[in-house]
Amino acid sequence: MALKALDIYKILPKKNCKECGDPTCLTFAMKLAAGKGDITLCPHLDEQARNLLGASTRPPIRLVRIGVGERALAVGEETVLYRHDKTFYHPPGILFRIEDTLPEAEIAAIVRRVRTDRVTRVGMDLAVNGIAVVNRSGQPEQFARAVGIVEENADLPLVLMTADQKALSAALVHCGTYRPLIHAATKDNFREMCAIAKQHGCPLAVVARGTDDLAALAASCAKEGVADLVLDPSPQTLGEYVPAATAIRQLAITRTAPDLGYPVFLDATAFSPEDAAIVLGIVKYASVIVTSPLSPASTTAALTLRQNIYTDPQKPIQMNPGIYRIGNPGKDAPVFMTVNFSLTYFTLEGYLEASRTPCFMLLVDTEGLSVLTAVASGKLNETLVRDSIKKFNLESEVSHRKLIIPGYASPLSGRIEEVTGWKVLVGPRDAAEVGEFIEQVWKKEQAAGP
């Protein structure tokens, strides 16, 4: 199990030097308790304090890197069970499978896929990670060729699945200096997979049914000098997948068992319907997942459910706050306010572009809260709506002084135009209703002037 910050606390110099970066020694515990320090910083611990913090302190499962520059994908060093404990860190990499016999036409296609297309979801850009090339022809030149084919359309994460030996050191001719994944090590194989994977400084999956051979398998790998591994558990069924994958994780953050601390693979093509091991590996522990080049639907739903996983619970996408440009608003266009909750800016945003009139949004910060719990917890009030437009010069955006507020935060209008001095209208609840509003509300109260 992992020390608490006192336990760490009792083993430390206490000498309060400073040495590490930290103030004190209890500082440094704490951070090293919660996984954001790193014990070697303490020049005073002997040989045996230091490996005993290091072990107890480090993160229970590797981080393990996929790949070299920009795109490059890090997988692991997770330290819960349940996103909601503290959160998770590093979304699985999803990686469309090629197999070397597809026409070299078609393997490009995929591969400029992967490269360029996004998804963008509440202001974030959301992609496939890379791509898996499968030796399907059991031709080390064609394996090779196709891996080739990969590298000349972009730099992109590979993973290399083949047991051929031979197919292997012929692809990384190709791709040897930028870190794919080799898949896999297995007990007949491993020393000689593992001479490769330490050749060329590549990480390495070993496959094995059943925890104790993976944790057998992987301690073997470890003892022949390969440090960055993946774990597949090989479920015959998506029913293994789950307790499989739950178990590794247990065992790993629980230091139960040390040599399942590493990120999980999952082959979801090996499974019906596929859709549904994607879901259960992005849900359930998966750190790199390989499917079939999925449609564009399947793709976003794909993505969209990593994004909502490994979003921190307790920590709110936010937006910057300021004023947002809708168009290209002139000195009589409405000012919409709102909170910096990105989901509530990007609803409204939205809406707002679709009424296809130009406008403003005043964000304020409500440290990331929704409208309605922000009113509620006080952080939404009027001297902070009045601090925002001093802060944020709206004044010299608008010729008026009318300020939009959202329907939920209509208890404040009063002591709003109390606070600022304008007009303040109460928008609708819902942002589906903003364009209503602009046409029955918005141009009434313009033309009947100031």
Second form
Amino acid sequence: MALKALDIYKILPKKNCKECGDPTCLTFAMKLAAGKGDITLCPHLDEQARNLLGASTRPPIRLVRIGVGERALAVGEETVLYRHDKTFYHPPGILFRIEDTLPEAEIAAIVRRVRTDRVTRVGMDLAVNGIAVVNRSGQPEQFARAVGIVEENADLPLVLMTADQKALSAALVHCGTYRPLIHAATKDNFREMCAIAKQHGCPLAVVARGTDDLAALAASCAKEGVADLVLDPSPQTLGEYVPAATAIRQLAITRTAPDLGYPVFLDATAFSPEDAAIVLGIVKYASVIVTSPLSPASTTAALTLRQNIYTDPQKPIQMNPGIYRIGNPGKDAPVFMTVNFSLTYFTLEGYLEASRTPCFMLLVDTEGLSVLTAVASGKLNETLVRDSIKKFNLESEVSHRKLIIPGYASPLSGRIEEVTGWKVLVGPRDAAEVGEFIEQVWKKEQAAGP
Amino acid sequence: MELTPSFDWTGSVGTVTLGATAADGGTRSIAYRIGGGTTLPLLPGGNPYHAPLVAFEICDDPRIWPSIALKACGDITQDIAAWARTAETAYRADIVRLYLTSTRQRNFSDIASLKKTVEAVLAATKLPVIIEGSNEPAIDSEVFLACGEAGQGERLLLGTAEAGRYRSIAAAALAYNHAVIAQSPIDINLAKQLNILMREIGVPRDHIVIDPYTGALGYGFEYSFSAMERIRFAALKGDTDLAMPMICSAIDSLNIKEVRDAGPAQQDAMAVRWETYAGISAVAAGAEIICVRHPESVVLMKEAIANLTLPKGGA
Ligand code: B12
Ligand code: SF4
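Pass me the form predicted together with the partner chain as well; I've looked at the form predicted on its own already.
Let us now look at the entire complex, which starts with that chain.
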């Protein structure tokens, strides 16, 4: 069971010496209680206190880092079963799988895709995280060659998928210092696998069926000195995945089975349809998901779903309210009013840019609600518009007094005119039609004078 | 004993029956009993009576239907009976969901034509059917009564009741013994409130399917996903006003930017991914009817659900 901050504080040395990096023992205790501290940072604890606190204050699911550098992946350290209970913190890594039997050019092409392809949504660049190399050939040299090709083409987190220790050692010559995830230790080979993982400081995946065996194997590997583990429950059918992953997550976060307190691994390529396995991995607790090199459609959908599920349910992604410029707008440029929900902003911005008309965007503070939602809830109203015009000094930006509002805000148009004195033009509902609107409505309006 | 999570649920999801076979006085070839889950979806006991179902959506006035769906279905979209039949025989949906989009024209008044449409669809397919009636309070009563009567004995699922307008549809459902979809905008409390209102005017619990409203993937889906999880959770915690099966229809999926901008070579693939990624996620969150509009989405959804609900040990 987790300890409360005060219980932990009682056990700490109460020297307030700051050596742990916290200003006082009490703030350190609060951090530990929240599962965010590291007990080993206090040098003044005796053995007994350390053991007592160690088990109950470390995060219920360990944070595991795969890879190094800019694209390194940190997974785990989750605390809830449902995102609405708090949030999910560390989005799962999605890694494209390649077999070492592929020709060099094909491997290089897939690696380059992962290195450069981006899906831009809501102002964020979403990308596939890395590459999983499978020792299909059974040959250590071939495996090492494939890993070498990946390394030559990019600096990406890797999963090395082989049970052959010779192949593993050969591959680690190329990437041993880059923290690849080794997949996988079994109950038969775990000592040797642990030795290799320790030697290179790599995280290690363990494979077993059933929570008992998985917990036992993870405990054995931890005893061998490998702390960074990932659990592969190796479901035999798609239907086995969710029960297995749910059991691991639930037993881990309640600290019922601390030996299951590690991120979960899912090889989606083992299932049909693979899309379904990817979806279930994303929504139900996978932290490392290996997929085949996906089509653009599946890639975009998977990255979008991952972004959705891993946003904080307490705060929509929002923009700072204010005036934003598209291009270099002059004093006669149109002003498009909208809300400060990021998705709305970026959607509208995209279409405004495509229209190639320099203009202003006035973002009013709806606390991150979309247009329709803000209208329906009353958050978007004429007073807010009036106050925003004043606050952001829109009157000094443009010489005209015309405000284009979203089509969905049309019920407000009369009232906005009344309280602001600005002429309101109701724009289209769909931002995609804003280019047309500029051509057909704004240009006429502009010709008519301010 | 294997380490197993314990949840200590005190409640369960209620059941709803859709469709009536000859044995129950209808003409459907199959009836589904959905709901009944005693734990989280996709866990053993989570979907005890039936695997999640896939409904294919069609409409009687295709002018306001997404062009991608119309293109994928082809000429049959001009003939509602053919479209319904194809949904069953070629696309292999579990349910046909008919939207009476013709009622959305201005000043619509041809109620008699709606009856004919519903009858044509019921004759063309033997699957259980969902009918989406009007969107306009002024004609609700007539429209829903016409639908209810045309489907008498068939145990339809009628849509869609909302907080401001649920009486006409409830009356039609009660008069002809159909089930009702109760929709609220992504909010567990509003969902509960609507169910209470429906109960108060006499709609039994086992005649209600909750629609928590589904924002498209990337366009609010995360809210819908969590709303569904919370509703399921509340049911398992014993809240009988939320203990109904759920329906998920991410209807904006085929209109969003990613799909529109995908380019001819990728557009169908993108549309299908957009529908099914939301659909499969919704199954994991507790939805038991997933609605789609692209024929290939039916195939992918059904394959996913079949493989998800294989008995243990099967291959
Ligand atoms: C996700 C969502 C929520 C989320 C909030 C998400 C957020 N950050 O806003 C949550 C769950 C919190 C929510 C709550 C509510 N919601 Co809500 N929600 C949605 C949903 C599914 C998607 C909204 C979205 O993200 N849209 C995408 C963004 C990009 O759209 P947008 O901001 O409108 O922008 C578009 C256009 O307006 C245009 N545009 C934008 N700016 C501008 C500017 C100009 C000048 C122009 C020309 C165009 C333009 O471009 C964009 C793309 O085309 C919609 C359904 C839907 N299809 O819209 C319902 C919906 C908007 N919600 C609805 C309702 C009723 C509510 C609530 C009032 C319910 C309640 N009583 O509690 C609450 C209000 C919130 C509160 N209590 O404070 C209803 C509104 C009904 C109506 N027609 O009035 C909807 C339509 C659902 C429904 N059919 O019932 N909601
Ligand atoms: S290092 Fe230990 S003794 Fe010093 S302030 Fe931190 S917790 Fe207290």
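So that the term is clear: the rigid core is the largest set of C-alpha atoms that superpose within 1.5 Å between two forms. Positions refer to the first chain, counted from 1. Here the structure is a predicted model, which means the values were calculated and not measured.
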Open item on the list: Given a core-based superposition, decide whether the C-alpha of A276 shifts by 2 Å or more between these two forms.
Closed with: no
TODO: Could you tell me whether the Cα atom of E47 shifts by at least 2 Å between these two forms after core superposition?
DONE: yes
Open item on the list: With both forms fitted on the core, check whether the Cα of A354 differs by 2 Å or more between these two forms.
Closed with: yes
